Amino acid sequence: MIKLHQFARTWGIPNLSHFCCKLETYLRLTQIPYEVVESMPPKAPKGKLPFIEDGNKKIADSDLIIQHLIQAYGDKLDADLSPAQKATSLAMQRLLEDHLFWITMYTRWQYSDENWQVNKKAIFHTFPLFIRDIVAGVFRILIRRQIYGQGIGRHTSEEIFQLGRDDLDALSNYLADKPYFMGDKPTNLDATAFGFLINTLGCPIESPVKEYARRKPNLVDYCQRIMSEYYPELDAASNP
């Protein structure tokens, strides 16, 4: 059975990592058996989560993992998509992973001290108390440098949040009234979209981007539907 190495669950959502949530959702959409191993980035082959163990193979990076799973277990989600649909799906995934992701990282690691304290507790609470703040502070410096290097961190807060609202408009307009982004059935894009949208809507990190997403009924309903269908144990816990 595949071993999925990822952060421990918190906040009542599948994972605080967009990419861990993306990969676990892919596994649930495809019904590939797996077990979760709670881990931290230093244990990962590339220093980031998630990674998997499949037999004697260790594979890191969510895209490369999904490529491996398709080769090993078949393309269970995108086989019926046309080349044009696959191109659109890839473009939407890049919007989520290479743009909206950095905006949400800004809200967690830089935007406000309140958000930082929530984020720090979720990630670093298992560290010994005497080193917790030191380790968290070092990681915060490193990630803020990444946000700046990517380019998002060079803008003002309002500029960043407007870019985020633009991303959410594009996602909401494309989803429209469809149950899934590419139509009536889930595809690879839905694993990514849910992983990133639930990490905007479903976590206790407050920002104008989150507030704007809440005003998109189709995005809210989309996340609730996937939680109910594919993560019923978490949905039941969050809705007693």
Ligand SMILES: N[C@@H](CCC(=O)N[C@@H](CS)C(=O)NCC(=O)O)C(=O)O
The other form holds:
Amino acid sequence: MIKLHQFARTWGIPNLSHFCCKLETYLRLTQIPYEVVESMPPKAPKGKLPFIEDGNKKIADSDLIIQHLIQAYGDKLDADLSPAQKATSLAMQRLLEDHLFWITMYTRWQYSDENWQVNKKAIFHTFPLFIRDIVAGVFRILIRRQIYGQGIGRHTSEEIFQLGRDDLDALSNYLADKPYFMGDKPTNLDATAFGFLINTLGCPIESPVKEYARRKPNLVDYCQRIMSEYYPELDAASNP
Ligand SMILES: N[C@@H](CCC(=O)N[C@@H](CS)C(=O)NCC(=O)O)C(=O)O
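Switch from the form predicted alone to the form predicted in complex with the named molecule and print that structure.
Complete assembly follows, chain above in first position.
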């Protein structure tokens, strides 16, 4: 059976990592059997989670893992999409993964000390007390460098949140009143969209971006529906 290496569950959502949540949601949407192994990035082949073990193969990166799963199990979600729909789906995934993701990273690792404390506790609480702050501090420096390197970290917080609101407007307008992003049935884009939206709306990291997302009823309803349909074991009280 596939072993999914990801961060331990916390915050009542599937995973505090957008990418881990994307991959686990893909596995649930496709009903591919898997077991979870709790892990941390230094153990991963490319230094980032998630990764999977399939037999004696280790594969890192959610997109490359999904490509592997499609080869092994068939394209269970996107086979009926037209080339134009596939192009739109890919563009939306890039918006979520290469833009909105960094805005939410900024809210966790940089924006406010309250958020940093919540984030630090969630990720590093298993470390022995005497090294916890040092390890967390080193990771904080490294991640803040990534946010700056990507470019988002060079803006003011007001500029960053405006960019985030633009992403949420695009997502909400595109979803409109459809049950899933591409229509009546879930597709690959929903694995990504849920993973990133629940990590904006459903976690205890406060910011103007989260407040804005909470005022989009279709995005809130979308997350609640996927939570209750695909993660029924998670506490309904922590749904967005
Ligand atoms: N492109 C990768 C991105 C994975 C990623 O950014 N993972 C983050 C957690 S959300 C990570 O492990 N970061 C650790 C680090 O950068 O040191 C994927 O699709 O899996």
